[in-house]
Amino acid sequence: MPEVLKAPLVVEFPFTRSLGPVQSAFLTGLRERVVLGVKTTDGRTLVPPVEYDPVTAEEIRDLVEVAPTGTVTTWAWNHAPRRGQPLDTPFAWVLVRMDGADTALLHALDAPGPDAVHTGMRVRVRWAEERSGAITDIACFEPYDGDPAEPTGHSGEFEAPITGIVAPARLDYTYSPGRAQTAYINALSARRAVGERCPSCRKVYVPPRGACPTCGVATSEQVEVGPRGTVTTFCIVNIKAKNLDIEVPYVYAHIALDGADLAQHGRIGGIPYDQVRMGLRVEPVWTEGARFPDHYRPTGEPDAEYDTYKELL
């Protein structure tokens, strides 16, 4: 059996959100050293604060000061910060209910080791030297033995409010394809495409799952397809993709390679978008040393026939 694949994979993205008047109140709060909870009708001081109340949905709004201390609910030890994490070295994340809360607020406790560290224990927020009204405002917990701090009184209301954030959102794994499409990626390298056949309903996927989707049951009779295909169905790209160097308006097709059972994407080139359409042969556009297909032309052939690929859209 050849060496089944894997390789590093880096999913990251900036994640845009506006704000309504609870949170833009409690990160704006944040960047003026003020944490603020809200009240809800019953009484409880929720912090964070949220817009509607869990136990009722109600709206909420009235904005309440709590203290920058607090005492640890729970806790767990990190052992090895990660990238982007609010220490660089070992912490523990802890729960804390701020003095003056109901609930409990979820940051990092500097702190020596997890010997130091106890539920029930008191500390206090270190701030951040610069702050922008986010929750990295609070640069981490750090433990605490004076008394509990008194809130300033604060209403809530400040000048020129945080209405939006923009949060980076990043995830770091390994990924390995497994068997089938180990078998799949190494054929492609042959410019050849190879999918796998269902011993049961006999239909041929590509790329290849290892099982069939429908019945169920492992697959391994190996079957090459293509090169040729037909263009099922499309979408007209008019939004310009960061870091890819094509221009819009661009096509991208769900693309049936004969002898599949099962449509893959692909870009459509060589002819105008406009003109692209369901049924169109198409043929695989290699580029030196790539190990897959960087677009797909029509071939000059007729249409194909709708009763051909109807059960592949």
The other form holds:
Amino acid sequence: MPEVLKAPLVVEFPFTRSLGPVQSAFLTGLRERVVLGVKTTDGRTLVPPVEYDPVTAEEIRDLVEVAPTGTVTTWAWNHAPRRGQPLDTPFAWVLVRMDGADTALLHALDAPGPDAVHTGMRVRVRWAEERSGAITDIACFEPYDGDPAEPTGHSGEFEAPITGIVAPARLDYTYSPGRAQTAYINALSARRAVGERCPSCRKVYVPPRGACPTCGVATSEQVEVGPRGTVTTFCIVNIKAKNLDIEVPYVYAHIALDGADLAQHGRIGGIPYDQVRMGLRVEPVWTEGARFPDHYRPTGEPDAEYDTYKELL
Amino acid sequence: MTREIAVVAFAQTDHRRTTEELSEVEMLMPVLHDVLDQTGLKTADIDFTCSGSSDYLAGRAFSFTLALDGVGAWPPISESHVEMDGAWALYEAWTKLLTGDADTALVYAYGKSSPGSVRDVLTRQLDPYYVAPLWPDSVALAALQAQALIDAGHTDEPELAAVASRSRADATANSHAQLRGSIPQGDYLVRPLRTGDCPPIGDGAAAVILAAGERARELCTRPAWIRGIDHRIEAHSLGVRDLTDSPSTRLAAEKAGAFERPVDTAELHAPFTSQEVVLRKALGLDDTVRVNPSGGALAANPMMAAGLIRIGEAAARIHRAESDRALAHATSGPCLQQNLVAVLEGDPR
Ligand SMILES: [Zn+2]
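Hand over the structure of the form predicted together with its partner chain; the form predicted on its own is what we had up.
Once more the chain from above appears, this time first in line as the rest of the complex follows.
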């Protein structure tokens, strides 16, 4: 088996999320260095506050300020911080019950080492220098040996409350396409289109995905197809895609390569867009160093009869 | 309950650190063929198909639709998918069979953790407002739970190490397992959890066939009848929960009838040693119950499939007449947030 193809794949996206009234007040409060909780109907104070009672599912809106100091309820020492975590030096993950709260908040505790951390220890918020209304406005917690700080009695009403957050996320992968597609991509880089035949229904799939979707069995027999093919259907693209150096209008088509039982898609060139038609015979056009055809152009052969490709539409 | 429904076949891959030479459907297909071969069923004989997987693991959008190539989904089949462990796909299939709309169901699950970093990927399932922006990885959250157990006096590091070594020793009899035999407890990964307290990271797949009533008896000499199955969830905020207990597991077990009679076997989906301590307590399992004879998730933990594998392993022991009444458990989310319990029985021997 040839070496497996691999390539880095980065999935990166900023999630834009709107906030409910309780979440908005809590995160706006962090921006203003105020820690808010919410009262449940049975009188408990939840920090961080939520919009609905976790036990009764009732809507809860009664905001109450708590202190920026608290007590560690459990902890875990993280000697190797990972990307995105609150501190880039070793720290303790902690659940902290803020003074005045009945539940605990997850965050990081900056401490010199695991021996300096224990359940029950007293901590206080270390505020981030720049705050925008996010959980990261708390830079982390730090050890604290004073009395509980006094809340200021904040009402939970703020000027210019935030209504949403943008949470960036990035995940890194190493993509490998698997056996069948690796073989296809390797052949294609030598300008050969190689599909795989289903041992049961005998259909040839190009590109192959390793299984016949009709029969649910593995394909393995390699079959070279093309290079010529037939346009089975097409559309005319009138809007220029970003970063794509192709003049519009152009034609994007389904092309059944000779010997293939599944059409693939490609751009049609070398012919005015309004003269492309179903049944047009085409061949690939390669550019220097490319790993796949740049586009397909007419071969000059007579058009294929409809009956020869009607099953491939 | 008006219909008796049983697990009649189970198969799983050999779970490995990486299967980079295979696409997901290429990894999955052999187990689908395995369960079909065990029962003599063809794709066309399956009334309902349900799967569990997550695109986040391998970073491939709509990967579950490509996986359907391995089922033979044309002409169109009756099919569903859950973005959860396959144990929940089995639950959906079980309800489908209960309605009488289907007599047979194929349930499968697969997960490829090798292309990405599963510890980081799993942070994306957390509360996006207050928790996910801190990127607390799955080991860190389990470690917070472990420390809470130690502080409460429910366990200590030597006991956790004993869970790890028993699991990997039992896995020597399981050719599919990824971690087997004598595995050192290793250094702290996130203290108090050491590498030995954590599950292996790997790729794998599993499949199960369910059948109702007489159909089950035709397909299997000793069907594993699902006497009850239920799943429950806890509050999503970790700081609201008592991490030393699992009331959702206890409630699911009660609803599934687990406490009506003792079980002889329990397959628990406890990816971390400390979570077995929580589950044993919640389920009231004593030393007479054989826990995780397969080695459990500490021996092989293919994401999205490891819960379904617990049900499959419990059923397979009933098929082989090594168990008469078994409990199977699956979990989802951080620190045992959501839990499913199934009770399986064989016909009297
Ligand atoms: Zn076929």
